[in-house]
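Here you get one chain, nothing else, as structure tokens; it is the form predicted alone.
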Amino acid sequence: MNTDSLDGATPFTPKERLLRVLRREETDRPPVACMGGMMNAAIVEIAGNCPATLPGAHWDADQMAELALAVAKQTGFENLAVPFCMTVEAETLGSSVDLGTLACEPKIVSEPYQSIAEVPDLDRESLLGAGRIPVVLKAVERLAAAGTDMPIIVSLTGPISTAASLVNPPAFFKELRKKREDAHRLLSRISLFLGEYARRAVRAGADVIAIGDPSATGDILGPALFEEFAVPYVREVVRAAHAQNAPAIVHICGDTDSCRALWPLMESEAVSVDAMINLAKLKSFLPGIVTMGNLSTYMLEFGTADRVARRTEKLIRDGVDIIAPACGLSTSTKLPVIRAMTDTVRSRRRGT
């Protein structure tokens, strides 16, 4: 078992560790945590020597609770995480989806619906039975009876991310503004199937739901539009996760510094950001907050391992609360370079 301790008695998991952090309690050191989704770290090295391989890990429960496992073993993150892409939700609602390769992840190939307005009512209950939710519910019961002392994270992807990959992206985001009804009436659609979800990700064993939402970048939406569209669903799937007592973390893409006063309303434990926020800086504007990133992927993935150590260092010298990648990595990306990323993490102790 994977034991640390804040006082050389207490021993903590690194389930332990993760939940202590978002609960805001005292920790003997940050977790190191990669949260899966549209943050897969199912990189071709190691994928490509597991027997349990993309893309077929994808639609089968053991192959992906296997590759998960390996994973967590061969980087040193402390946390399981699945699935490995972030199209689970869209193929399920009935976008075209290339599950891709080895070293090329599932991509949306189109998006059934042309205007927000043709999208139809949800069947929660049959979607819910469809597609490759089952297979991510099954690995999650498979990873829980492995009985490891590692945290299971589920990753969603985030309400405006799926609409955008159900609906033709550039009629979704101008529709936002001049069909703000019906955009309304799809999100909540779209936020209440996902919290179903979630809530039986939980029942199922996960520990943590993680919901990705590239696409309600700062950037795009601007903070009027962040606040009218992205705040009130992503709460509300994580309202979902909170009855079933389990905590949520929230990543945004992009620079999101124009909308940071808008994470509390969110009620996620924890938020996650790309590596161009300052989290000393956003710690600063928001005290308590719980932070998870942001180590660069163009770092992981280009630069050196020493590099990235002391990176890493810095982070943990910030008082970053949950050291993680910014954002999704690269496939290609090599192992001893995440390797430093996470030794790091795991040599230090409270005040060292």
The other form holds:
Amino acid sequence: MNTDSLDGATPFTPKERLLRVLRREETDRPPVACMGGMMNAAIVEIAGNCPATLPGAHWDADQMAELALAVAKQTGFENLAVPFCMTVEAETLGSSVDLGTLACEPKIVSEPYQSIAEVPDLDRESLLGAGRIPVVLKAVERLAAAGTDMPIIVSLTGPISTAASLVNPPAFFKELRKKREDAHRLLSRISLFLGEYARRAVRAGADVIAIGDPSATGDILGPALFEEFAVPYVREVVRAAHAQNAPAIVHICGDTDSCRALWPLMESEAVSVDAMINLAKLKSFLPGIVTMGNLSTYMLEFGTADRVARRTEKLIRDGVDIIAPACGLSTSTKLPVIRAMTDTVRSRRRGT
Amino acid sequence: MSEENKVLFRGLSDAVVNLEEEKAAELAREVVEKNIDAYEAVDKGLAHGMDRAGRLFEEDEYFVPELLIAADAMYAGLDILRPHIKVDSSSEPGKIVVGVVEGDTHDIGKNLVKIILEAKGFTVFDLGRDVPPETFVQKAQEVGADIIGLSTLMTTTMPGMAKVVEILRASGLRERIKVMVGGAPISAAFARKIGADGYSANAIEAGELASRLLAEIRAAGAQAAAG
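Moving from the form predicted alone, what structure would you give for the form predicted together with the partner chain?
Next comes the full complex, and the chain you just saw is listed first.
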């Protein structure tokens, strides 16, 4: 399908449309987006046929920008998104990372600390200039300079997931109860670090800050610890984006029904959720919430284009504000199936 | 059971469910000093407490941090009691190999499964995370495992589970070794599709499933021996 003819008649550019939705203003139709980071769409079919390939684009700003442009162009997602992994923050803070291959995403090899108390003080200034954060920021500048009408989303890994990539996760989760003050101190330092990263990303040209915090799920923490440890520190990062006049989207993994009343406390403009959450129901529970999601990535990998198109139709009918994958896409997901999703949204007009 | 033993076992159980590691160790030492049957203290005390903690987990009263701390209390007692358990050859524990499939490094769920299986008396061989399919089969063969337990949190790595079943089939081990799968994106339908023997939605169910699969294996073995 020719996307130019689809977009030609619409009154909004993709950037205007996404920003309007996040401001709860009227639009012609929902945007279809993919927030990057843990939920990036740099599938093998794209990265394998692009001069800017993976894993190289994880540490080269030019390649990162070029691949982000190729992903948007080929998938039909109406945004540019960097980076293509969720390891940038933890690696900067000291975790050893395997940057993977074309087909395998980067992953944390081992957490350097066995206890929260072992994590040294973070020197924000020097850290932000180290590791791959400057690469991401430079890629954002390149994307901004490319002058497209796509919104640029920079995807950050949230405080709990970053902390659980630094400290051995079972120890970390136990110490949330057993060493509360240590945990608060660490999360506070991490959220300040992430906040500064967010600020710099917006100054480099990001239009939206996305925060993926898969470990900050009610499934793992339960509502009490979610409220005590996830909400305030995710909100810190959201507020850092807001201080730069950029909206924020928070992605939450898992079936977090028990925590959903707490989501608005994070103050993000939109909440992106996993496939098992019924977004229509969520909207009646939290009126006014801007929802993003939640097409099953399992269906995207193993389902047919037809089924994906039908499922996408249903999400639109349910009033989901931003149509997006529900979780991280498999790198072996096929382009025609993703196109079935994006074309279904992009061929929509209000009231059709 | 004497009244004194009963109180002590209840104390051990309470220490686990109330997340009191030191209390569990203290009571376990008391069991040893008083020459009370260590196996019974584990069964009616520590494992009983872990079972209660597991039920609270299923009821959304406890979550991962609580279950992990309860396990610490159980292990604190177990470390003290284990050397005093009289080996009973008539009831050989089931052997199970567990791990997170290749490509995934999320192992919280697998760790919980391991805890529950150990509380149920299984001998658990933990391969850790990011484990290639072949390694599961090699390890299972090497230790003579009854069951292989596969976990993943990522849709991307689910095909690795099917691969394990295929390798077992290709090496003629499929009849002898049961396969159970679990993890957030996994469903009973997926388990059936790849030919696994069972699916569990959480660690507590995984413990029950493993016990059921072991009972099937033992029953089939007894039948074969009788036939």
